[in-house]
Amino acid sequence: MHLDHSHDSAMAVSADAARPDGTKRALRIGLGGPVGSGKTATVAALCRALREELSIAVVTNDIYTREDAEFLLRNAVLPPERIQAVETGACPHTAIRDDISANLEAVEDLEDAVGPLDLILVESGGDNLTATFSKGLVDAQVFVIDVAGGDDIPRKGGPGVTTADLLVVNKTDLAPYVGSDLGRMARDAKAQRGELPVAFTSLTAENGVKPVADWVRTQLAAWSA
């Protein structure tokens, strides 16, 4: 199922467009989350959605570990040196909103190595439903949530559900088993934020993520205008 809610407004651009040798720097997509909604593995099918048509990188967080990065390399998303973790040492919103020093040395850091990109990835660690990105550090940002945590989640809304550049929707395929209703949540979802898109995927179905890679090809078009 996906509901694709367009709207016309223009992407928020970061001040820091250009890299300093005044090239265009890469998008930067932050993706957050409560923990088990299925970022990672989001931006695992992300990476084998698109990088046969784009250069990608991906910035992952944790608090204490690199276990969300480890993942990426052992699914071979993407060559070793195309993927950093950030170790925050506090909570995620740290690192991905109020001080995001770390992430930006890392997405710059990437830019130097195996630039020039087209796009970044940058996967917060779990939070609850406030997490947000700094537009310092993001272009825009995806939250995604599953139906295993609630079909209640889109209605109690939080910054993360109402002003994310996309909500998805993940994990659809276990609606019928944990009692979630997804003309529900799509219903709630559209009266929490109007015209802004929602995508609901299942990342178990053959190309399950392609409502998600469409999106990200749209604001790739934008950027590149």
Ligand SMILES: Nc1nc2c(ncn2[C@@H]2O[C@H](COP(=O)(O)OP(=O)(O)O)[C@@H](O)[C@H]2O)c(=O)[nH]1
Contents of the next structure:
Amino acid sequence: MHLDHSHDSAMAVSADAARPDGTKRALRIGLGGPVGSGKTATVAALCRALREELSIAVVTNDIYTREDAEFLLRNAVLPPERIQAVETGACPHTAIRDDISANLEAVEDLEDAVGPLDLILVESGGDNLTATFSKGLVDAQVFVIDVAGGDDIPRKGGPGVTTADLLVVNKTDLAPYVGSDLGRMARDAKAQRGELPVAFTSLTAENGVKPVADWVRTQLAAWSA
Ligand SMILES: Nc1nc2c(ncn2[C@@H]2O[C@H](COP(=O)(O)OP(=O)(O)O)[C@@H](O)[C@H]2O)c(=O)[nH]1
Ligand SMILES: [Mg+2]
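Alt. form predicted together with the ligand, vs. the form predicted on its own above:
After this comes the whole thing, all chains and molecules, with the earlier chain placed first.
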């Protein structure tokens, strides 16, 4: 699927919480953040951690390829019919923030094809620190940064770091090697985010995704209530 940039970006698409039959649709969670911070690795780990208890599907956004989807397929984190790729063309943030039509179509196709679903994860194409998801596409968003990108990223702020429903600081295992101060990152994140949660993860560790999986479970409980 390819994004048509000629769409009218001002056209708001409602994120209707109900399916046509009146039942509640899947919770949609977006994962954004810089290239290489660990978004695909987080999606893979979440699928492994939650697939026994939840019905899950994934939408990936790559600029020109289907690589993230192919990684998830190769690693068999979900059956192939539960993974859809959107090719976004030159601007990955457009596809999740302005013209969300291709992503909405992917999400709805998945619900139709393999639903009912509990959870749909939407991974954005890697971007800079400013990309956020439209509230018309996802119900909650996770922003993934990593310690190797520099321990001053939380201090620098930006909409992802400041407003995401969950900030993930990934690759804590690399902190000693790159001289990142996790305490400083935690204090800066707190200053930017107030009470909004922050999870420190290392996906190389056994069950390293647990803080994120637990947050997803809490979101889902609130969504279904
Ligand atoms: N050491 C370490 N490497 C990680 C961790 N999480 C992801 N990676 C690696 O970082 C690279 C980029 O991860 P990926 O999930 O593709 O990043 P994305 O571009 O944000 O989707 C891959 O080689 C991953 O294996 C982590 O917690 N620790
Ligand atoms: Mg990725």
